[in-house]
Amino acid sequence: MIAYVIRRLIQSFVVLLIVLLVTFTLPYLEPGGILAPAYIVLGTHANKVTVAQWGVQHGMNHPFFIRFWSYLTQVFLHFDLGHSFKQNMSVWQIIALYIPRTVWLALTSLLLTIFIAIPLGLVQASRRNTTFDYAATGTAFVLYAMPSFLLCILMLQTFSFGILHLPAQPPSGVAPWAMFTDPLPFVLPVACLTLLGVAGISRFMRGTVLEVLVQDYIRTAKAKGCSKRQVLFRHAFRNALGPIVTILGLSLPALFGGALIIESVFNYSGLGIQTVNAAQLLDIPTVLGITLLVSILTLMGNLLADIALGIVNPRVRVEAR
């Protein structure tokens, strides 16, 4: 098990580097080159020379590589991710108030995605074709082939300006754990994710159960006598559970993505948020800061969710070399 989780410490370490050199080499590729922040310093009309001297005080004039190097001894050591030269601050401080806000969203209308869409799956499964698979998976196609933020309309529609009356907006100006403690103004962005998950991963439950449930191992086990709820939660739900986890894990930047498109409908301050308003400022460091922070949060996902399948599945330990 040790060498399982070194092994992939050591591959996630690399995807890490990979994504850290895409998130560096990016700004290269912009019309105006790494020299385009001088320009929103120095102002759109300065010379020459004077962007120039403003390259190499900030070390801009070195070779590809060695910035790099500093690069990443920057993000590794002192944990900084840039400089914002719009906003003029570090994209730290920008970033550091909101991470707890959006990552309480993520994960709050996650846990809640697992604890309904997989029962969800296994029920629609084991009703395969009875009216209530076919209103479940219909919605659920339905809700997978509608723009997330079209769903959020609906719902604002619906439940806040329709009936029940929920707050439309939940305060901005409150401890990040307020979800908690005053739950009703987070309801509706939470549902929305919640729902958004639920409609993709209820779908594969119900595939991934369908699928074990016509293996060999089942008909042994209802050949043996096991009762029908035995042979669904001790043998089907068992074996279905790695591909669960899987999906989940790989899910993730769909969850983060899904969370900016939540936050802009109900106004709800994360990094979501942050993000599209420094890319209407044309704020590039932020924007990529940003970016990587949240890639940074999917890859420790992603090794969570292989290190909890080689916990529930032993096999996956030998193979996965």
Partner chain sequence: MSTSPEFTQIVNKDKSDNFITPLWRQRFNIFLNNKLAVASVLFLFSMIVACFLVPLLYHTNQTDQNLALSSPWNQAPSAHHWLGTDSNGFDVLGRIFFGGEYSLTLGILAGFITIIFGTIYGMIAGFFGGIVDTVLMRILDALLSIPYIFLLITMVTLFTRSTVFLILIIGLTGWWGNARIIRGDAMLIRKLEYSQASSAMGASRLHIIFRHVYPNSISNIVTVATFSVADAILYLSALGFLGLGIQPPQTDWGTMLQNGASQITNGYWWEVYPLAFFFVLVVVSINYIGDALRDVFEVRLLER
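Owing to the predicted nature of the structure, the values given are computational and were not obtained by experimental measurement. Definition used throughout: the rigid core is the maximal C-alpha set that superposes within 1.5 Å between two forms. Numbering follows the first chain given and starts at 1. Compared with the form predicted on its own:
Once both forms are fitted on their core, the CA shift for L271 between the two forms remains under 2 Å. For F85, the Cα coordinates differ by 2 angstroms or more between the two forms after the core has been superposed. Core-superposed comparison between the two forms: the CA of L281 stays below a 2 Å shift.
The form predicted on its own is what I want next, because the block you gave corresponds to the form predicted in complex with the partner chain; please supply it.
This part shows the chain on its own.
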């Protein structure tokens, strides 16, 4: 197990380097090249001499691989993500300010998704081809195919401007734990992100349980006189939980991606809307820092999912080779 974890850490580090390389290369493809952020900082009327001086001041006159090596050294040896061109503050300060809001939003939605999607998929599998199964499957298909921004707009139109008159957006400048002290303004953002997760996880849970229910050991359990509840929870659920753990680990990128759209629609000051603003303003250090952070969280989620799979299902043995 230890050898497997070490190997996965090395693989994750290689993937992280590739992500950083791609993200670091993208600004070179801008119409203004690597000096395009200078026109955002200095203004569109800045002359070429001023732009060139700004580039020299920020080390953008060096060749690509020298700049990339300097950035890797800065990040991994000195833990310095750089300084924001536009906001005039370090990238660590920006991340420390906004990431708790996004993390609480994503974790709350993930917990609700688990508590709703797994029992829902289990009940659907046990009541296959019934009216409840058809209704839940149809709803899941609609939610799974619906773009996240469209779901947010429909939820706003229905529950904020229509039936319940819920707050259309959380208050600005609130503390990260405000969703627990004043949860009403966060109902719609959390509900939208939860529904997007429930649609996919419940369908996967239903299919996995149905595959387990036709196995020989399920027939053996029924032949021994186990009740339907015992067969479903003691045998089918435990053996179907392994793939679900893996899917939950892989759902972290979708959570952060969905949070980006939802924060933009509901005007919630989190990491997602800061990523959009930084990309629009060509704030390269901020985009690189946020991309690095989300990549690390995604790779950690995948690694923890693989480890949890071996814990949940003892029959799974991770080989050292």
